[in-house]
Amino acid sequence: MSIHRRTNKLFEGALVKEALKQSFVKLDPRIQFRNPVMFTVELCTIFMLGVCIWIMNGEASQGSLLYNIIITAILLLTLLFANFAEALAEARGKAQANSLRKTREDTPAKKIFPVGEMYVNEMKVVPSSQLAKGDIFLCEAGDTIPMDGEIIEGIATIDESAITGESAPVIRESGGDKSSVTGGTKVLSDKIKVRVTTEPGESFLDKMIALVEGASRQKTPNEIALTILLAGFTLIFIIVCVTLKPFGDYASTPITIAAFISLFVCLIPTTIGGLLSAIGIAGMDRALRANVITKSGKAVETAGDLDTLLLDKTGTITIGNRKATHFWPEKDIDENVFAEACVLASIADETPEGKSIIELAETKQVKKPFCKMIK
């Protein structure tokens, strides 16, 4: 028996195609201006393009046309590479949102249609996107719950790890305060009927999609400091390259514009500036693959500074239910009378507290005939 495991590839065809397209879109100076280093490289590329046109019009002091075209092409490729790295990281984040959206829209739902005022067992499989508030659907073992709702009939064991991260299956049943189910979770056993309780676009999956799509690549404090440092280095190397012109004239050594620009781009931290934005987005994507939604790069940076994280994880060590364990009557009040009053008050209570009170009365053998009647 062979097992096929789906992995997240770094260079998926669809992501690469979208990233290549965005690489050219990001050449817009209004976008590049946010990154001083790459904006400077873009200005150099435009300037070199003008030099090539100048040489084509007869200028001979700037070297051969082929040499200048090669320099221009290398600068353009440097820009496109930096844009591609950032666009690929962004595309991976968008792919996560698209995957959640596909789960929301393509999950089959066994919708139960009403006949008069009664719901019969006639069903029709429809996409989850066609479910509306108030519709009733059936879920059996192995089915993915298509929409948020409330169980109106049955009990089932449900795997909610994809949504909540809880590795242990949970029990959901009709009545009480544990009857709600979430779209995207999986039924492991038994069968339940569920009534949709949310309007289209308001489910838990929709909120997750909105969080992923609304995640903004805000600059972190460290990134802002590094950007200022890189801008300072860029200014210093502009001054260094400009001062080479007087020295070249003094030594009677002509220096071409292509040589100035090539030296300048090699001196400034071009690689760091080009990959700086991609690093932040890649951190957000890495957290997302671990089912952790980060709304900004600052959140990723903050998470990296944490040494210990404490979570209130009720249900892993404890039973996770509120359960009555003992009757504590006031003085001069018979325990049987007190227990009988508690049972009477809990007959219609479908919560874990109400059910456990009746179970406790049976265990304590309080008013046996009365408990048998309740049972």
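Between two forms, the rigid core is the largest collection of C-alphas that superpose within 1.5 Å. Quick caveat: nothing in here was measured; it's all calculated off a predicted structure. Residue numbers count along the first chain shown, from 1. What changes on going to the form predicted in complex with its partner chain:
- Shown in the overlay between these two forms, fitted on the rigid core, is a CA shift at residue 60 smaller than 2 Å.
- With the core held fixed between these two forms, residue 19 has its Cα displaced by under 2 Å.
- With a cut-off of 2 Å and the rigid core superposed, residue 70 has a Cα displacement that falls short of the cut-off between these two forms.
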The other form holds:
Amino acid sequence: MSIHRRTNKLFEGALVKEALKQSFVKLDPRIQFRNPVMFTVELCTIFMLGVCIWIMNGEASQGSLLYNIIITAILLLTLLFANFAEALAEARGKAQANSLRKTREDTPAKKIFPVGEMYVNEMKVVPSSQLAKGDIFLCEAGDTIPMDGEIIEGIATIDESAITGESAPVIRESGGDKSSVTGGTKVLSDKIKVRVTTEPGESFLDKMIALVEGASRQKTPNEIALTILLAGFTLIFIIVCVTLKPFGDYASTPITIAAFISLFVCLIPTTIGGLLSAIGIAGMDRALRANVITKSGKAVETAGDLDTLLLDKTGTITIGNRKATHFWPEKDIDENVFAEACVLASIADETPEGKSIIELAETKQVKKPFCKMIK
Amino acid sequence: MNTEILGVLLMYLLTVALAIPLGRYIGKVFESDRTWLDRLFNPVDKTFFKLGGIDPKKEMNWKQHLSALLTINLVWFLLSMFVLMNMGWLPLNPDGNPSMTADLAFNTSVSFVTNTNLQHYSGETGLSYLGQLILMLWQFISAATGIAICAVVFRAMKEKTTDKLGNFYSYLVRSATRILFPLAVVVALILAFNGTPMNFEGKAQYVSMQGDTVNVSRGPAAAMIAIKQLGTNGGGYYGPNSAHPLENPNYFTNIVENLSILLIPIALVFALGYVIKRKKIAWMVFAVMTLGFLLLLFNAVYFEMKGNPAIAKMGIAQPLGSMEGKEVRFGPAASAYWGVTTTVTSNGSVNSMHDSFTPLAGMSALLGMMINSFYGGVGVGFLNFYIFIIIAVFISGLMVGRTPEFLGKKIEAKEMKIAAIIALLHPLLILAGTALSSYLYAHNPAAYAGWLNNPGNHGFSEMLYEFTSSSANNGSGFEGLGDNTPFWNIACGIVMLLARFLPIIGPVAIAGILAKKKYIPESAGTLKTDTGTFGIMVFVVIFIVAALSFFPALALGPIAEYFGMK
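Given the form predicted alone above, I would also like to look at the protein as it appears in the form predicted in complex with its partner chain.
Below is the whole assembly, all chains and molecules, this chain first.
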């Protein structure tokens, strides 16, 4: 498994389109209600709309119609932008799960058709997504097992480190209680015939994908506390704006409704309130770019609180083996010299570390001839 | 640099120099460590405890602390009401001053029990000596209450996980006997030797050079003035407060009195460092408070020394600065310094008339009370600051992506809820009160004509100031306001009550809840709360909460007046 950095652009056409649609759908007060700050902005917008209609019917004390319409439009744009930010973040989250599923579905499977086009037991390569329960497929050394199943013929060593974290290969054979194999693991030697035991979408990996994707946004404890704080600030500024009315009366300065509402929206923490839900998703997105799958914004937050990380064995869907990924020479030391020294030190080392160091040196093309020579 | 400014500098530096060792001493008193006054006061304390049937060793949790505080405050309030409404026939009334009306007695009792000392009466004609003495007693007790509850919060801020936070009565008595009383004796002696009256005789009479007969009120003034300054009470013996020549006879007593205003509030910050054994946090708090204080001070001193633009327009030179409403023996700089110290600390005594300050200097005074935590009242000033710390910790915790922690305790939704309510309360009381009075005045100016001596923006400032002063438990006034009416007495009384006790309950609850939480040792990722960066964060939070919520009101009051005068 190689580490590949995802280079998603911030604005992808499809995502933007979906987010735009969602930003209107999210204007529904029932959805907005969950975010008190933006909900008050929405109320203000509706109210301003009323004021505009009032002016159209001949009210003269509230300023010009154009001015009021502009204020209403700005409020609406503010709402839409907040919704857009959230929807975009959500859409990106979904897109990532989709891409994960896609790679999963694209795993080629050597399906065996009992009655094929030309022969009996004809073998044909199909995408794993087309495997149904009861189908039989073949796996040879080097293949990735496309689907959870049960070995019906043969014996093989399988690297299950991606699922279990156990780096030593295990032996699986037909019959007995060691006959099941898991999708996503890798056959290291020999050849097995496997019968699919799960429906599409129910395999182990599918469940994991669902976990990532279905990470429905739970509110994190901090988010709850922040909402309280923002609601508090919003209340303060409601007081500020409401009391301004008698103050204005005292100073004999009438203040228009539009001015009150603009002042209010400027004062309340609209920015944080509007982007709050996007923040959690952005956090998950950031973690995913570092190849860490977080189930929720809450998990990202917990991750921020970690002081010490204790590892039992390598994780569930990681490479499962210790592997060298970088040479980190000290200052003033040439990387080539350093890599060479590492290689020399590891030639006789048969452990995964030793092997991976030499592999790394090769990929880095550090003195390739030298590496070849020692091979 | 002129001598007036040097005088201000001297006063401030002297205060800080005295506050640092005093803070250490107060810390020892809180921790029941041995001090040199123990031998003198241990028997006194024991007598109190024996009389009250109190076991000073019995530890209380935060709820018990609060119920003890509220109960005894209620008793004091009722007693005070009784005395004020009946002092006409009670003893110690040589001048024959009458009893108070119910609404005025309510306002005065609330005002003294809550450490506000808003005075809608004039001491020399409105109170008997018994009335003055009972109010003096509240000045000790309400200040001691503030210090005691502050000690509880300090105790809760310690590292250990516990709900046992010491004994409230023990803190209360010790604060009174070990901190307030000795200091008050010293200050009262200095004042008495400089000419402030200290006796129980009635009015003195003399015939002036013009041949008029003048009556001079006397009484136990020196004692009352000492504690009114030290306990951030501010309720003067005479109507004009410390501008009165018998309350504040000369520049030296002015230094002593002004120093007493700031002394304990600053010392308490250093006491925090001693109690929780983290001096750096105390210095951070001190630095933030000082920064805010100095900003307000510069503004006030600058505009007072510059003089009044309206007078300058008439072609009159003002080499002394703005002298309207000020005493010649103090001058504008010392008056402005007093004006700012008394408002930031919720003291409320005055040595010049704040009503006559230039508009922006008046705004400094207003802002000092609106923020109410740059040093703040004894004990409660820190509690207000504590709320701002909690909010700042929370916001900056989110910025660095960790669950916010303060002194090793996690701050969660419940604490934030309390902090938000308390941060909300002060603007609510001030703005809603002012809005109510502006509404009444704007819709029926004829009926309420007696309220305002000045029309327009200044009149607005007067109403705003009155409610700000009540809500900050300050007690100073823009005296242009005709405030001895049922509306002002009752409205301000209610505001004072809410603004005193809710901001005590909130922080104590937060501190109590935090104290019970598990202590998380500091690690490399912990947000450091004793750094300059965090200090700036706290300052910004204070600035945003205060500036944004009060700016519209200030714009219609002092700021509009300032531009109107130009």
